[in-house]
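One chain is shown next in C-alpha cells, namely the form predicted on its own.
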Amino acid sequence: MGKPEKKGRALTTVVASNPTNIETLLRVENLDILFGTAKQHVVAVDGVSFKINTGETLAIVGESGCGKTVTSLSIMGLIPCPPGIIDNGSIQFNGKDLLHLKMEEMRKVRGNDIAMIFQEPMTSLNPVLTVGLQMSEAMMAHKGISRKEARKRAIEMLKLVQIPEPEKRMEQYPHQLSGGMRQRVMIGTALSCEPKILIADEPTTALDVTVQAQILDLMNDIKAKLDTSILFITHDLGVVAEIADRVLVMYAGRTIEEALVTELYENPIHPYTEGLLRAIPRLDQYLSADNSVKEALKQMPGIVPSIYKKIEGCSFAPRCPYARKQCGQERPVMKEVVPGHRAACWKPEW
C-alpha cells in the first residue's frame, strides 16, 4: 500500500517502494504521564507506544486534550516536574533512553538531534530579540560555530523555507512578520542544526488555508531534501492526508489505532476513527447541485471522559455504538488486525 497523492480533491494511491533498510530512529514504549500532586493526579498519557522510522512522517491525530502535545513534550524532555511526572515507559533514541539522560545530555539532543516546531510561533519566538539572533543562538550552541558563520547559515535556512529578502528579515523582530513568515522562521530554526527528527505540533493551526498549504508543501520538500523524519501532530485529518505516511490515532490519552495513511482512510477499524472520518465535511455528500443541504453533518454522540475519572475498560465505550459489557470492564490492547494495521477494540468480528 502506498501513500496518498493529492490530485484536486481526490486521493489516489501511489505504489511505494518497500525498502529493506528501514531503520527505527525513535521508539516510545508504554509511556505513562501524570499531572497533579501527591494527593490527587490525572493521567494525561496512558500506555502510549509507537515508533518513527528513517525518512517517514508519522501523524498523531485526535481531539484536543487527548495527549498528543504532552507526548511530544516528553520526547523533548520538556514536561515540567512538578506538576508533571513520567510514571512509566521508555523513549529510545540512538540506543539511549531519553528519560534517563542527565539535563546536560538532554540539552545536546534537544534542538540538535530532535527539534520541535511549536504550535504558536508568536509565543515561541522572543519578542525582544531579532529573528537573526534567535536563529543563530541554536547553531552556536550545538555546532560550536562563530556568530558570523551562524548568521550565514541562518540566511541560508531562511532561503530554504522560502522567505523573501532573508538578509532584511534577519534584522526584524517577530511582530514585524506575518503569521506564515513566523512559522517559516520556526521551521528554519528547527532545521538549522539538521535534526534527525522534526516534531511539528499543529504548525498550521493558526494559519489561513492558503498559507497552510504552502507550509505543508514546504515540509514535504524539506523532508525530501534532508531525509528528516517528522512527527506531525494535528487534529485535522485533511492535513494528515497531505503529509503523513503512517497515522496514530489517540483518544483520552491512549493509542487506539495505527496504520498506513491510505489503509486508515480506506479501512478504519476503531469506531472512534470511523466517527472522525464520517465527521469530515464533504460537499458532494452534504450539498446538492443547487447548494441545498442534503443531510446533516454526522457527529459522534457523547463527550470525552473526565480526566479525573479512572477508566476501567475501553475509554471510548460510553460513546461507542458497538459497546458491550466487556468494553466497560476490560481494557483492549493494541493488536494487528491486518498486516501493518493495529487497533485496540473488542469488536466481536475480530
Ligand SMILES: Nc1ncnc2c1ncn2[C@@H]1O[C@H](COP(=O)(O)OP(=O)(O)O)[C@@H](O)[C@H]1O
Given for the second form:
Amino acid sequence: MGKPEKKGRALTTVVASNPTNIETLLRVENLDILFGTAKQHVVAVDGVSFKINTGETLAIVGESGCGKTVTSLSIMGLIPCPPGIIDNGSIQFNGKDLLHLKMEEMRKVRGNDIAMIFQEPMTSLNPVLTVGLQMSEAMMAHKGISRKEARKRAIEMLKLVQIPEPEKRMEQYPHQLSGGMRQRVMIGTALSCEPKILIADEPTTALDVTVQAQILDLMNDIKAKLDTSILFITHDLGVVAEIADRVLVMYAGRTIEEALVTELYENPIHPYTEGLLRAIPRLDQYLSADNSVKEALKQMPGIVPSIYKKIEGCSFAPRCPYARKQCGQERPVMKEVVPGHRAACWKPEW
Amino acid sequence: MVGKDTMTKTNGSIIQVSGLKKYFPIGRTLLGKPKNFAHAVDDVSFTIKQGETLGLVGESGSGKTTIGRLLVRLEKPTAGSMLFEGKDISLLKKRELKPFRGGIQMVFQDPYSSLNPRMKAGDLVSEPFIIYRKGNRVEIKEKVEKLFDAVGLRKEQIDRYSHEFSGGQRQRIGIARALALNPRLIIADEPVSALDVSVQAQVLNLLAELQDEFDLSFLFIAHDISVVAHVSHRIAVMYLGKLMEVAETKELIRHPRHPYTESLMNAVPIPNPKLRRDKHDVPQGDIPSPINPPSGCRFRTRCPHAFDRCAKEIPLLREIESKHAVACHLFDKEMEDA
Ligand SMILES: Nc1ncnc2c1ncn2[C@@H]1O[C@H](COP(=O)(O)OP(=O)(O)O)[C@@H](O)[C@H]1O
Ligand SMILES: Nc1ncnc2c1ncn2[C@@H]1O[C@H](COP(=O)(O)OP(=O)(O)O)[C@@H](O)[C@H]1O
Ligand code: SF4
Ligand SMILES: [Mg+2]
Ligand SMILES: [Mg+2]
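Can I get the form predicted in complex with the ligand as well, since the one above is the form predicted on its own?
Following is the full complex, with the preceding chain placed first.
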C-alpha cells in the first residue's frame, strides 16, 4: 500500500465582511476598571473602547495580565465589587447601558443575550450534575421551557457541537469527559439559549493542539450556522490568525491597536504589535520560502510594566525602539491611521 | 572534555538511548501488586550528537517529561540503556551517579515552582557548587557572578529573593543554576511554555547563545512544534510513549511522513491570516490513555490511514530515507520494494 498523495493545504483568503450591512451589537466606551479602594488601587483596565458587530468574531489579544479577562467579565457584569471598581465608561447593548442594569435584568442578559465560556470548563460546570441536567436546567431557567423540551434541545445542542453519542453523554458527569469534550459541552450549554454574543476567554489554551484545532473549527462552523457574534480572547497570535475577523491588541490595561485581521498582520502600526509578530517562532517560513534561513527571533527588551505604577505617557515607551521624549510624557490615544485601522502611538505623526 | 577513545566509541554522540522504557505502576491489588501500568515511555531509542539540539515534541501525556527525568536519573528506567559519553548510566546507583550529575542538567517548565522563593538568587546558583564541593567561597562567588553575566542577569540581583523576579528572569536563574557544574547536555523541559510571548524570544535566544558559548548539546522538549522547530537541528515526534518520526527540522516540517506528524502540522495555528484553513485536517477524538494503549500502532485509533496490520503489529522506527525515520506500516511496502 503506497502512501496517499500529500494533500495540499486548503488555503482561503480572509474576506472582510460586507461593510454595507454591519450593525453594532455592543459598544464599550472609555472603560476604567480598578481593583482596591478609591484611595489605593491598581488600574486593570484603562480607557478601553471597542465595539462588536453582528456576526463577526472580534479577538482581543495580549499578554497575561493586560486586562483581557477583566474586560470580558465587565460585559457579563461579573466583576467582583469590592475589590473591583468600575470607575468610568459605558457598555451599550440593545439600547441599554449594561453597567447600570439592576442585578435581575443583568441576569437575563447573561442567560439570553450574552454567554461566556472559560479556559477551564470545570470552573463553570457543576461536577455533581450530569451533562444533560446542567444543560436543561440552564434552558428551563432562561427560556421557561419544559423539562422534556429542554432535554430534547440539549441533545440537539450536543449534536451541534459534534459530540458523538449525545444520548449517552447526557447521562455522564463532567469528570468523565476529556478536556476537549468538556469544552464542547460548555459551548453547547452557552449556545443553548441562542445568545447574540458568545464571549470565549482563552477557550483552547488548556487543550492540546489537535483538540484546539477541532474546537476552532467548531466555533467557526457555529458562527456561520447561528450567526452569533464572538468575542474571542487569547494570548496566541497564531490562534487569532485562525479565527478573528477583527483584532484588538491590548497592552498593560490599554488598547493599543485595532484592525481587520489581515491588515493587522501585514501592516502592524504599533511598535508593540510589530514586536510581538517578530518575536514568535513561525512555521510558515519553512513552508513558503524555498531557501529559508533560520533567523534569530527579534526579542523585545524588558518586561510588561507593573500595574502598581502610574504610567504618564505611552505604556510601551520603556520598551519601544522608536520612543522619543514625547512618548514618556504624553499619552497617545487610539486614532485612525489608515481607514479602519487604529493605533495609540505617536510615531505615525512624526 | 571527552577522551579520544570515548569519542570513537560514541561516534560523536553525547548520548545514545536505546530501548528505553518507563512503566509507572497504577493502583495496587490486595497483595500489593500493581494493578496496571502507565506505559509512559515504551521502547524509545535516539541519539544526540555533540553540540546538537534534538527537539522532542508531542501532545500532553506523550512521555516527554518522563524521558527528561530518566536522562537526569530522577526516575529509574524499567528497561533500556542510556549511554552518556559512552558510559551506561541507566543502572547506576545514587552514589555512582554523582560524577555524572553535573554532566547532564535539567531546566524545568515552571520557573515559579522549581525555585525556592525564600532563597536568594545568588544562593540558588551557588547551591550546586556547595553540594558538589566545588571551590571555596571566593571561587564560588566569582563563578556565580560569571554565570549571572552569562544569562543576562545583573550582579546587583545576586542578593535578591527569587520571588522578586519576573518569570523570564526566574527562568534565567534556573538556567544559570543548570550551567553551574559545566554540563555537556541540557534537558530543557518546556522552558518557555509558561512565559509570555515577548519574553519567550529572550529566553530562546539566550539558550542559542549559551549553546555556542559553552559547547552544549540540548534535548529541547516542548508541545509547541513552532518553538521546537525554531531551536532544533533535528526533531523527534512522540505520541503515547513512542517515537513516531525523527528527521532534520526543515525536512520534518516540509515533508512530514508520519500521519501523526501530518496532523500536528495541520493543527498548529499559523500566525498568518492569509494561510487560514477552512477546516483543519486533524484526527477527531482524544488521545487514548497510556494505561491500556492501543495494540499495534499507538496512533491507529485516530489515524485516517489505518488498516488491518496497524492493530496487529507495532511499527518499528526505521529510516525510510537518509536521516528520516518513521514508525508507520504505510511504509512497509516501500521498504520491501527498495
Ligand atoms: N479580583 C482581582 N483583584 C485584584 N486584581 C485583579 C483582580 N482580577 C484581576 N486583577 C488584576 O487585573 C489585571 C488584569 O487581569 P486580567 O484581566 O485577568 O488579565 P488577562 O486576562 O489579560 O491575563 C491583572 O494585573 C490582575 O492582577
Ligand atoms: N509518577 C508517575 N506515576 C504515574 N504515572 C505517571 C507518572 N509520571 C508520569 N506519568 C504518566 O506518564 C505519561 C507521560 O507523562 P509525561 O512524561 O509527563 O508526559 P508529557 O511530558 O509528554 O506531557 C502520562 O500519562 C502521565 O500521567
Ligand atoms: S507612542 Fe512612542 S513609545 Fe509608544 S509605541 Fe509609539 S513610538 Fe513607541
Ligand atoms: Mg485572562
Ligand atoms: Mg511534560
